[in-house]
Each structure stands twice: as structure tokens, then as C-alpha cells.
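Next up: a single chain in C-alpha cells, the form predicted alone.
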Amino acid sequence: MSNLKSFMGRRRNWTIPYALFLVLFVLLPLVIIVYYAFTNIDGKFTLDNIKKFWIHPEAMQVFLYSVVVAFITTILCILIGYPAAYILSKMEQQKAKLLIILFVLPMWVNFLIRTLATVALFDFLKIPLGEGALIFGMVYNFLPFMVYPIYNILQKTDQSLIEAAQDLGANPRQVFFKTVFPLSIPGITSGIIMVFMPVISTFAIAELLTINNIKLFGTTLQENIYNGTWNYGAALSLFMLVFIGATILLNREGSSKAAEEGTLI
């Protein structure tokens, strides 16, 4: 009993459940993906799954199209979300909290339910489903993921930096573009990561809003897993993970440099 109390009394021992969780549900799945990606159906090492993606025109075209859709969605989310976040950051705290709740509230509803509601809305308005409906659905579903990170950064911005810029003779436009905007880059980066990557890998939204006429990269992954071609599906998943990791690293470096420039200007 004393040994148990001594064990539980050490703070570092409380990290063991979290370490086990990470091993079982993060590290182990990654190991399985890598194993299947570099093996064939007989379990032998091969690079055919990786080569198949690069030489398979359909998979590459779907991936490039998914990147374009994700890019358009992300740009629209920034154009809509940044002004909304900026206005919210300038409002009284109580009113801003209420409006933020309204922005975040749709996130409490499942993606599938929201997408089905969007389909019903388009049917009611007699608007044909297709590429336009896909972009609308993506922006509608992922816009809160862009608004909240930007608002969170803008709200925590050091007001003394803005006052210093004003004291040095900067007009409102210069204050925004040389101080406020560079300092908000980390929030934009977080929003981009939370919007761009999920859009590429999603499949339910594309299937419902285009009646299965438009395929995204997530749909390709789903089809390979459902059809039992786990090795090729794992290779596609591995490529997606590498792409996500590289994008996150590039975004972090860019956001840190932009934030530093904003504080020096």
C-alpha cells in the first residue's frame, strides 16, 4: 500500500496513462501505416505502392484538384473570417463572447448533419449541386476554424505596440498593415492548417454536395480502404501525412518571421 502511495505521489508517474494513449492511438497507427505502405499483399517489402501514386494519373489528378479546392476554400475563409475576427476583437468583451459562441455553435453539430442540411437548403432553393455547392459547403463547415484562431490572436495583441505605432505618426492603414496584421499571422497560420488540410482529406461533404460527381483525395483513400487495397491506401495516407507535416513546418517558419517583422517595424 505504501508503495502504491509512493508511486501515485510522484507527478511524473501521472504521465504514464497519456504516454500509453499516445503509443496505442498515435504511434502504433503510424507504424501500421508505414508497414502497409512499404509492403505488398504478401507482407514483403516493396516500393510499388509509392510508385503507383506517382505514375497513376487518376490519383495525382484527384490530389491536385483537392489542393485547388482546399486553396480556394482557405482563401475564402480568410477573406470572410479575418474581417469578422477583427471586428469582434474591437467589440466589447461580453458582446464579442456572445457572437463568438454563435460562430462556434455550428461546430457542435456533426459535419454530416450540417452537410445534409446544406443539401436540403440547395434543394429548397432549386440550386443545382456541383462544384459551386462543394465550395459553399466547405466554407460553411470550416469558417469557424478560421475565425476563432484569428480572433484569439487579435484579442491578445499587445495594445502598447499599436499605440507606439500611432505615436510614431502611423495612420490607421499603416498601423493595420505594419503592426496588427503581421502580429496576427500566427492566428492565420493556425486557421490555414485547420482548414486547408481537412478539406483535402474530407470525402463526405464532396460526396453529398456533388452527388458523387466530384472526387477529393479523401474519397480516394476511403475507396482503397473499403475495397481492401490497404497497402496502396496506406501509401496514400503516408503521402498525405508527409504533405501535412511539410506544410505545417513551412507555415510555422513563415508565421514566426512575419511576427518578428511586425514587432520590429
Second form
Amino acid sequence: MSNLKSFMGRRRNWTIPYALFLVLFVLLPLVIIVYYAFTNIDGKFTLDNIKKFWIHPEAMQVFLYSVVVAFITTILCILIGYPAAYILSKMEQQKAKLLIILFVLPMWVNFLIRTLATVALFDFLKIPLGEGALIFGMVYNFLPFMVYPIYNILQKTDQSLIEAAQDLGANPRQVFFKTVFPLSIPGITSGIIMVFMPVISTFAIAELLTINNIKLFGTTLQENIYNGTWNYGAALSLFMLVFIGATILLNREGSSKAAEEGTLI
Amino acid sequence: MDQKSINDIISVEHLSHAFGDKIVLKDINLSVKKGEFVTILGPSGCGKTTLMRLIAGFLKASEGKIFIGGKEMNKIPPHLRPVNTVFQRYALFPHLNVFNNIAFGLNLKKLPKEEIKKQVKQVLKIVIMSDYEERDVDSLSGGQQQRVAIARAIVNKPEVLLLDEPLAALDHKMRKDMQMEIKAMHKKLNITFVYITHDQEEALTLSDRIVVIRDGVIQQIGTPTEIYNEPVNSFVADFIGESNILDGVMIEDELVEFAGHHFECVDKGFEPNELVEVVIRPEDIYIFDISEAAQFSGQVTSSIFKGVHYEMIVITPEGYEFTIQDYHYFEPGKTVGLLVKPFDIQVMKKERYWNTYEATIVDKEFVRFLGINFPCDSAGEFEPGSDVKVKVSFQNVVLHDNEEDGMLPGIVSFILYKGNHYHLTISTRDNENIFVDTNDIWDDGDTVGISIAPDSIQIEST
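Previous: the form predicted alone; requested now: the form predicted in complex with the partner chain:
Shown next: the complete complex, the earlier chain at its head.
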């Protein structure tokens, strides 16, 4: 008993469960992915999987296509989300909070159900599924992840900075483009991270909204794992991991600031 | 369009402002001459910042007019006013470096790059911040940020520079240095400065003229010496510097009675035997070993060394306390002689002699004012339902520690020591004031219960 007490008394020991979790569910899977990526079906070291990706045009094309879809989705999310966040930030706190909840509310519904509902809606409206539907579904699904961080940062913008800009001779448009917008860039950055990456790797939305006609990178990954080509699948997901890592590192400045200033719920 | 006197760069006329139903400024009239250094001084919450924001254009006045450079400004948005502001917490743009912060206004004016560079360098020299152009504003100390904030404002060569408590966030030493620099800058730049502060010492040091505001009302406008030597009321006297404030009676012209003695003074024009208030600054009372020359005497109760002088509390046989500053030390317990010269006595009209309220007779026993029914002995002498005026003397208001013990609750909002008693201002929930004379010690912000005895309410028909 007293042993346990002294064990619990040391703050450092409190981290053990977390460390254990990290090792089991983060580190170990990563090691396994790397292992599979660099071995063949017999467990022997090989670079074939990596080569296959580079040589195999289909996978590369799917990847590039996914990046384009993610890019378009992100841009649309910014174009729709920024004004929304701006309007929300100008509203009374109470009202804005209510609207934010309404915004986030669909997120509480399982996203598969949401996407199936979108499919049903498109069917009902006799709009053919396909690329357009895919983009719509992506924007619909990820828009809140763009609105919220931007709203958060806009809402916290120091009012005296806006007054200072006015005071120095900036008209309302100049106030926005010279102070409000640049000050909200960390929010946009964190919104981009929340939208861009998931779009590349989701497969359900693409599958459902294009009746499996358009493949995204996530779909390719899923197919490989599903079909038992684990080694190739591991190589593909490793590639995506590196890609995500590189983008986040490039955004490090922005993302660390965004993290500091609080982003998602 | 009204054309104002060319010398008045700012002219404020009958300006009032309210937030919701809370009135923060009442009928402000003020003019500032070109090149002047005017300080708006008052305790926190007095409305001084609101006044500044109205001048800068961040707020729209509920009533009244503001003229800057002869032009009416009421409908002009802040970015078109010839005014620049140094904000209380600097408000430097965190996404810009020092150079771009200062160049902000010039860039908006689309000046050529070379010209901007030249002017920024020039103001950086004025605020002694050369070589800091490339620095991140977050990496600067409070004093340095302050300098950048000033530079950012003055580089635009505004007609008026508004400074909103610019030194409040700095430590004492830094503040002293910056005061001197701001004063020097004012001389050099030939820009009108309007300086907002709650620090009376700062106001006295810096200003050509001081505007003292309390509860949204201008109390006094004058030069530092006028304000210090001739305060118009006990609030100003108490707020500016240290002072002995006592109740007195003006016996006749140039003769006033207070603390149980008659004193010659230089004030005239009062009614014979008019009740007045008397202000004497602690350094204006002569203190010496008891002798023939003494006008009155007293016993030293405490003596504290303040660096340059000693601050002593002397209590007279009549029970009045005086704060006295002198270079000489008199030990506690010693009996001393005291003398005040006629021109060091400042006699002020009393702002009020009674608590007076509009009231209504309820019935034979009750009269209603301050939102509640008070039992009153003389209520029976008036028709029920008639409107009357009630008077309650300051001594007859009783305060209780517990709100529940009184007839209505209140908060102590202002305390004035009058030598032998305290004169308190108690604010009720409806923002009415009740004035109380008491010997008990209360603190600012104390919640109290207020009650008034039935026999101390005097009723007058209106």
C-alpha cells in the first residue's frame, strides 16, 4: 500500500500509462508499417514496394489527383469558411456561439450516415454523382474544420489593433487587408492542416459519392490492405506519412502559432 | 459650418455620452489651443478614456459636438481625423517589425519608399530607438514598445496626438524618464498633446493645462499651479496632491474660522457666516517649538521620514488632525506651535450642506425617496401623495456593517478626511448619492446598510 502511495506520489510515474499508449498504438504501428514497406511477402528486405510506387503510374496518378481534390476542397473551404468566420466573429458572443454549434452540429452525426444522406439527396435532386458531388461532399464534411479555427482567431483579435489601424488612416478595407487578415493567418494555416490532409486519405466519401468511379489515394490504400497486398499498402501509407510530415514541417511556424492561440474544439 | 477660433485646435461643445442608460460624460465643454499640452485627469471610471475615444472617433457622441482644426468631426470616421493615438497597451501590430509598424501610416498615404525610410529613421532617432528597425515588436521591452508606439503616431505629423495613459504599464523609474522625454518631444514637435492619466503627479509635471474630471463632469480646468493652489472643491483638493481639508465658516471677508480658531485669509465674496471648506497643503503649515508666534498648537502623534521632508500628524486640543510636511523633525509626543499664512488658505464654496431628495408623502407616517418608504415624524403635516423635498443632515445618516441592518444598501464610493471626521459618499444601487459625516473608519468599496431616523428627516413643501 505504502509502496503504491510512494509510486503514485512521484509525478513522473503518472506518465507511464501515456507512454505505454504511445508505444503500443503510435510507435509500434509505425515500426510495423516501415517493416512491411521494406520487406516482401516472405519477410525479406526489399525496395520493390517503393520502386513499384514510383514506376507504377496508376498509384502516382491517383496520388496527384487526390492532391488536386484536396487543394480544390481546401481553397473552397477557405473561400466559404473565411467570410462565415468573419461574420460570426463580428456578432454578439451569445448569438455567434449558437451559430457555431449549429455549424458543428452535423459533425455529431456519423460521417458515413451524413455522406449516405448526401448521396440520397443528390439522387433525389437527380444530380449525377461524380466529381462535382465528390467536391461537394468534401467541402460539406470539412468546412467546419476550416471555419472554427479562423473564427477562433478572429474573435480573439485585439480590438485595439483594429483601432490603431483606423487611427493611422486605414479605411475599413485597408483595416481588413493590413491587419485583420494577416493576423488571422495562423487560423487559416491550422484550418488547412485540418482539411487538406484528411481529404487525401479519406476513401468513404469518394467511394459513396462517385459510386466508386473516382479513386482517391485513401481508396488505393484501403484496396491494397483489403486485397492482402500489405507490403505495397504499407509503402504507400509510408509515402503519405512522409508527405504529411513534410507539409506540416514546412508550415511549422504557422502551425505552432496556431497551436499557441488555440484552434480546434 | 461653424468656424471656431483659429487658435483652438480642439473644441468640444456640450458633449455627453452614455453607454446604455449609464451616463459617462455630462455636458463637457473644452477647448485646446494649438501646441498646448493638455492633460485630462481623473480617477478610473471617470470618463476620461471615453472622452479620448470620442475625440479619436472610435465612439460616436450621444450629444454635443467635437471640432478639430475648426471642422466638425461628429460624422468623420477615425481614419480621416487629423489625430493620432498612443494606446494604453501600445497596440503594436505583432505581424510587423518595428520599421513596418512605424511606416504603417506612411504606407497608407502611398509615400515613395525612400521618403518613408527617411521619415521612419528620423522618428526612430527622436524616440531614441535607431537600429531597432528590423526587430520583432514582441522582442521589445515595455519601454521600447512605448517608444515605438509614440514613433508610429508622430511620424504621421498629426495635428493632435492623443496619449491614453501611455506610461501606466511602466515601472516607476522608467515612467519618470519617459515623462521627461514626452515633455521634451512636445517642445520639439510642436504638436498638440492631449494626455489622459489618473496620475496627478504626472499631470502636474507634464501639462500646460489640466482638466480634472469626476463622474463624467469637468470639475476644474487650469494650469498645474492653479489646480494645486486653488482647487475649486474638496474633490480636486483631495485628488491633486496631499491636503488638509476642513469644514469652516466664513466670518467675514478675509476672515475664516476652522478647527476652532479664526484665521486671516485672502478670500472674499462669501455671505457672512457662510459654511465653507478650507484647504491647506501640508507644506504650507509652519511647525515650530511652541512660542508667541503660534496661531494654534498641537501635539505630534506621528513623524515619518519621506526622503526629503518629514511627514507629521499633529492633533490640536480641539481634536483636529493636520498633516504637515517640514524639513525639520519633531518627535511624536511633542507639543508644537503652528501657523498658516493668509494666502496659503484656500477657501472653497461648499458643494452641499444637506442631503436633499425629491420625495412623495405616502401617508401620515411614511415619506418615499431613494426608492423606499422611510418612516418620518413630520409626514403627517403634509397631504398624502404630495410631492415634497426632504433634507437630511450629513450627521444623521447612520451606517451599518451589514447591509441587512440598514433600510437600503449602498457602497462607500468616496472618502474625504476633514480633520476631525470623515465625509463619505455612499452610492446606492440606483446611483443616487448619500453623503455622511462620521467618525467611524470605512474603506472605499465597503458595502453598508443605510438608515435614517424618523426624527431626522426634514420635509419642505416644493
